[in-house]
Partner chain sequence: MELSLLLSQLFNGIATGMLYVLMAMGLTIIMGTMGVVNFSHGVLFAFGAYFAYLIAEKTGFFGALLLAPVVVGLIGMVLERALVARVYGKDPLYGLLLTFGLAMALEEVIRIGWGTAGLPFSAPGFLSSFIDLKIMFYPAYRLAVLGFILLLIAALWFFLERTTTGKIVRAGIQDSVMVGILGVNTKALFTGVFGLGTFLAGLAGVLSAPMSGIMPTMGDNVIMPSFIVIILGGVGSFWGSVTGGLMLGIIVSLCIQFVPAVAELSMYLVMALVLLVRPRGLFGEEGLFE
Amino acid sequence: MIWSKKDILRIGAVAALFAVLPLLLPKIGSSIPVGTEIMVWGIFAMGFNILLGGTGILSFGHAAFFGLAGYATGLLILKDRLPLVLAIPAAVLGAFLAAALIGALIIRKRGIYFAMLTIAFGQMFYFIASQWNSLTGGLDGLTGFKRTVFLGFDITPEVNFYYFVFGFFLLTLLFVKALMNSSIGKTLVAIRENVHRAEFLGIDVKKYQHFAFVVSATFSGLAGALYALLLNFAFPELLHWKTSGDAVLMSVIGGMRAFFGPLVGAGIFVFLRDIISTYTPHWALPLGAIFVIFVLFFQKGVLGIFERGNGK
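Sought structure, where only the one chain appears, the form predicted alone:
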């Protein structure tokens, strides 16, 4: 793996921006939890894009791992009284194991068949969460757990939790960049560009696709665990296919072929939702229209527009 000076500078700039963001958000009429949510969705979208942008495979089932880890975090704190230092890794491990099993079952399917199977598994988890009242709280959701301390650091205050999530966010940036710069990442891109040629060259395509599916789902689980702690609440919609659709929306708006594209898309998504929802509860309609515009006219996303403007 070779890190270019441009990689280091760009990641450093993004890290610096998010390090001072809590000071900037109140000045533009926003709040610290909005910044925290951008990072959480950024983790979800960047992890998801390992699969979509890396291998070209579309999944509408990653919300299953997002919600599974969210519920697991709440239940491990509430029922088993586990400290956060154990509850978060255990929840993410649960998402990893679920993805490894589900991925092994469906990875041999391609295109629309794969996408439909991911929806089916995701909706199965959604149905279980919405109906198992004694465990998950049913449609009312899981309440009663709260974030407290992590290795002696009190993450109850909003600003403290922001920097707690910032640590995971920075690690995600570094890991995903290292992965995509590695030989594995280059192989994933080769599969995305021409799966038949990759097979002809002797690449075990299904193994790499399964790897991408599991890794991306694990980051979805991490994001779900952090999101449940942000809200101190887990609810069935975390598992719904529309949540997976939000990740697709972020990747497409930001630019799924660009490393920072999903993060840019997550920032745009959260800010627009925050602004539009103050005027109407039907915020999804204008966001859907924006998605359609980008799919039709700006297929490389926001970052693709800037590259085109720079003559690249």
Contents of the next structure:
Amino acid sequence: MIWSKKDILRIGAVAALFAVLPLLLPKIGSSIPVGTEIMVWGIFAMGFNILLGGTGILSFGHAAFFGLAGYATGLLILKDRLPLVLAIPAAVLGAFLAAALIGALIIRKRGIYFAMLTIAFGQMFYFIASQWNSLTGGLDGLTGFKRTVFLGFDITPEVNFYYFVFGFFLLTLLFVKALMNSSIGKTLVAIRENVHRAEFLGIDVKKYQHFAFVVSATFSGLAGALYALLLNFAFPELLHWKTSGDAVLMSVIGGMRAFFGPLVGAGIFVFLRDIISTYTPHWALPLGAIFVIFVLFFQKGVLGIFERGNGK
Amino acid sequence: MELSLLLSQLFNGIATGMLYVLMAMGLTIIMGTMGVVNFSHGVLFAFGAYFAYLIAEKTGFFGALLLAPVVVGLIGMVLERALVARVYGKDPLYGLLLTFGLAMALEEVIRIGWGTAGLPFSAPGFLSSFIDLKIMFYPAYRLAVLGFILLLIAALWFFLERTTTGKIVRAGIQDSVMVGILGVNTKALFTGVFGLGTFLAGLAGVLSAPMSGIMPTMGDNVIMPSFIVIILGGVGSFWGSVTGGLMLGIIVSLCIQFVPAVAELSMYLVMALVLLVRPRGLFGEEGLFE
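Now the other one: the form predicted together with the partner chain, given that the block above is the form predicted alone.
Full complex below, order starting with the chain above.
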């Protein structure tokens, strides 16, 4: 089995929670799109964490793939009139190819230099999106496209779109878990724990790191495509390195060494932002402060705190 | 193409580049000594400008130029003692993450304190005119900034090369563990280096305020170029920062004039190219972070 019984139970529990969430959200004064957003960021962060928590590589450039697929989805619907069933896979494929190419160029660089290079390449995408007015709508963003039907299923209403995203969300959880359970996943962790030992064992470290980079970026692409459809809008900030930073923030706050960590981080991020922003527009201050506290004192994130509570 | 246009853009490029140099010097000594990539450098740059705005109301421009960077440097030292010092010796990624969160929070502090709109800030009266350089007229303030930063770079060079404290700082960039073993109080050294680095960021903020105005996100516009300067020049390298800063300032300014569409893109292209071809930068030493 690629999933243990425990995995199935845990993923099933999370799935059950998200299945009934649309009923709960309005009751606590929130709304269904908030739940959709948590799942979208969850897909982004869970995929991202294959790279960060899984194999120990920090990227500040995954927003490029997120935004690229977002724009691609919008453009394919708007200009080429592609149906969603083709537009979404095409956009994700675009993110995959971009990541394969950029990854091949930069994966040999280590640590800080790698992080800086991801920013550099990410910002190139950002500036292209914000400058190429005729294609992308420039700084105003890309509007005029709308999510409609996906294989006969009308995803225009908020609830329908929620369950549409829920499907992808569930697949993401299952895939990431299966990947980390597989020998590939174990190899990634081995590389994170000790690069030199992995090399001595004859593992082609760069190949595995490149693989992790591309897979994580593909999930960024999926999340970006869904996010553009959620908002019916794509804008340059989607590609900005600060958006990449949000994915980092979610992974760290939730716990980058725990499977559900990034998802918990995404939930905390969206909720905190929404709750705090009803009181003050300055939500970035408490969020930044919380992040600092986690980096300093709770490096295992929220789920790491629980782990300690269990006496593990 | 007019020669005067080309020349004035070249001058603008040098002036902008000089600001990048100041920023990059601060970043690079911090990075070289403590191994911390300080993401909050841009926001401290903005703090420099905002403090100058406050102080200038009481003392005029020169009082602000003198005091604001000192205040920023002191804030830097407090941040270093309270927060940054806790990640020394850990994976460099933690320093980057910590200062990223710090930058996020501090930028919001600016918005709370001074609002989101930009603030006006003018150069002192006698520098607000244009100077006749025979072939063109050029803003006196920019020329003054150019000269001032040149002097400052010379002073920094003198400090690092010729004074004992400066030699300790340079030794720290080479190998801070060894410096500690030799009996230097590295705790004080690190705080001092962080203070000096953030002082330079504050100073760059004050100087840039009359040229590009004051706004909460002003740090964003310089933090990335400064990182690129360091990568171009090489981490911990004095002349690398100077060369990298001037190169980048000139490239961007010329692009703004002649191919505006790629102006901002150009610096990332340059960075990617250098990193791919020569990862340690033009003057950098092999090994640091590589």
